[in-house]
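First, one chain by itself: the form predicted alone, in structure tokens.
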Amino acid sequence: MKKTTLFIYLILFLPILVLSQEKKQTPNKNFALAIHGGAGTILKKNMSTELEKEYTDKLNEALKKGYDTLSKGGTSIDAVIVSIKILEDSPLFNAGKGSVFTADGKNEMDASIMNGKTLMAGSVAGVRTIKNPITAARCVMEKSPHVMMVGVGAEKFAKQCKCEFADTSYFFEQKRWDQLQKIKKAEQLQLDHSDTTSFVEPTDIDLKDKKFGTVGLVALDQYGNLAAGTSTGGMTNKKFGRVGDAPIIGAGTYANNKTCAVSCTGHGEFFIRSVVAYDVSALMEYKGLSLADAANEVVMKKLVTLGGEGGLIAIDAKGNITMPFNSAGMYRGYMKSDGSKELLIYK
């Protein structure tokens, strides 16, 4: 009697159990991603039609590559890597090949990445010969017990991970070199007409083409997992081994499946002091704010009060996206699985 009952139970309920298990393993078709290529004094009157097309084409390429990765079942981490690599390989953006020069005439790059599912993160700072710093950041996250590595040590570890390297000459861009000379000249003029010999921050000099060309991507994959990544060449004419917010988890990059994924761009010192990326997440988690309200609270109120300029891109677990900024412009865009897409530059 017991055997008969068990047999009937298996016949009736086993298919339901199997289908239930399959349903758990089936990816959710809701996915999305957002991208940024820097914020700052980006005005249409200073942009030629040709240059604007170059920027939009490259951002579209990176966005499409990340979208294709997600649509084929790739993870949010994979999407962050493939998209940011495209921007790092372009001289248009202040990351990788397009990195700006330090006061010593060198390129020093920073990058970070974070996994919203595990809260694991990795970053590198002050690296000079890693072709795609974002790949080194992933190696730190996945293949080391650490979160951040800097300089020579980071490069040594990246070699062990078989990251691609390039000679320092690969990163030389005449446009970036000319920007350094322009800032140095303006800085010297300012010192010449001042009674003080104190250090002058380059950001105090009002230049028409001042912008923060950091790049970043946030993504939600079909499995419901969030990720964020950011990469930068830092600040033109930066001195004394300065490091900004991009490689600092919680300041320039943050991801948590419970709340959101964030990538920032702007004057790094203010983003560090305000712990901007984490602050957006914290406002959502502890105060129950929506993604848009939390991001606006931080970018349009808190940063503005402190005098910080820039913006961020953020995405939550439902695929909602926000891209606030308090500067004149920000290269930004998004794509969603429902077919919606937008790419913008100006305010």
Given for the second form:
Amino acid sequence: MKKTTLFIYLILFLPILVLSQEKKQTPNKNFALAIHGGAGTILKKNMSTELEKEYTDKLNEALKKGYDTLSKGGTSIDAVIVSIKILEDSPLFNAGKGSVFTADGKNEMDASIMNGKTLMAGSVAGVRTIKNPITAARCVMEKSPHVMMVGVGAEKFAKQCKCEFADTSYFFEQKRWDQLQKIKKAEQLQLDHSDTTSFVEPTDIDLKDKKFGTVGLVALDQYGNLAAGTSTGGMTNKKFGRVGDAPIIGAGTYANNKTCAVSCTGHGEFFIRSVVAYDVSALMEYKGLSLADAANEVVMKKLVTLGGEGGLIAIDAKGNITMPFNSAGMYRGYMKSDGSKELLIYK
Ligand code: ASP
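Having seen the form predicted alone, can you show the form predicted together with ligand ASP?
Everything in the complex follows now, all chains and molecules, and the chain you saw is the first one.
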């Protein structure tokens, strides 16, 4: 072959060769996700075998759906949405369908989501008729210039986004209603005794932890991007439009590809004041702590010192996962592309 012909061939085919090589670069197959269904006074002695199975089955279903999404090349944001929607649709968890009641006997839900690649975030608070508040949070993130929307305004925007709506009666769960009545009774008892020195400590498990049961998901997708999402009905008997940590970016939810993705559950007021989710990320970014050390520092030291109860799930850019909590139990689990998997409830 003449030199000039070879040269022409090279000019013609080199770009094709380069392009096909680029195409062959498959995404990194390392992906993983972790889920939580709330922390609180969850003790084996108070749990029936049937109920335990119901919880683990539902968490498994949500985890698996998220995993399948990631394994098919879906994004970490997609995984957060599909998994959280499953838990929001279940009456078992304090989010969506199973949301707890406010002091006024209403359901007011909060949710948030954050994209670790872009640092974009969206959240809704105090919404009453959005069937899956996590989908509305995504809309705020992707279709508005804002981060947080509340109440009727958030619902109006969710309507524009074509989110699914449900009548307020859809969110009524007898079990949740009974919890509210019990807590109100205990509160009244405390008020009645407030002129004496005796403090009436609620004895019922439900009364002690006001039924935490928030749900959350953190994920690392095949493209190396992190995401986190959290959804909740808040705390039983909450008053005056109270908003917890779940919809507050940096408190209940945070994601940053440089560090980690975090979703929290527990007594929200403490998580807000401790800026828990961002604190884990900041300890990694500024102090160089590992994911596990950073999460441990915040949940087992900072929160404990303040008296804050709960836990979190977190994942870093390598797919390491940590799930610390300082309460009796936390519904939690993870799945990784290396085949490892765990689903746990108690300590
Ligand atoms: N963190 C939630 C809140 O305070 C409650 C929970 O995690 O169950 O609203």
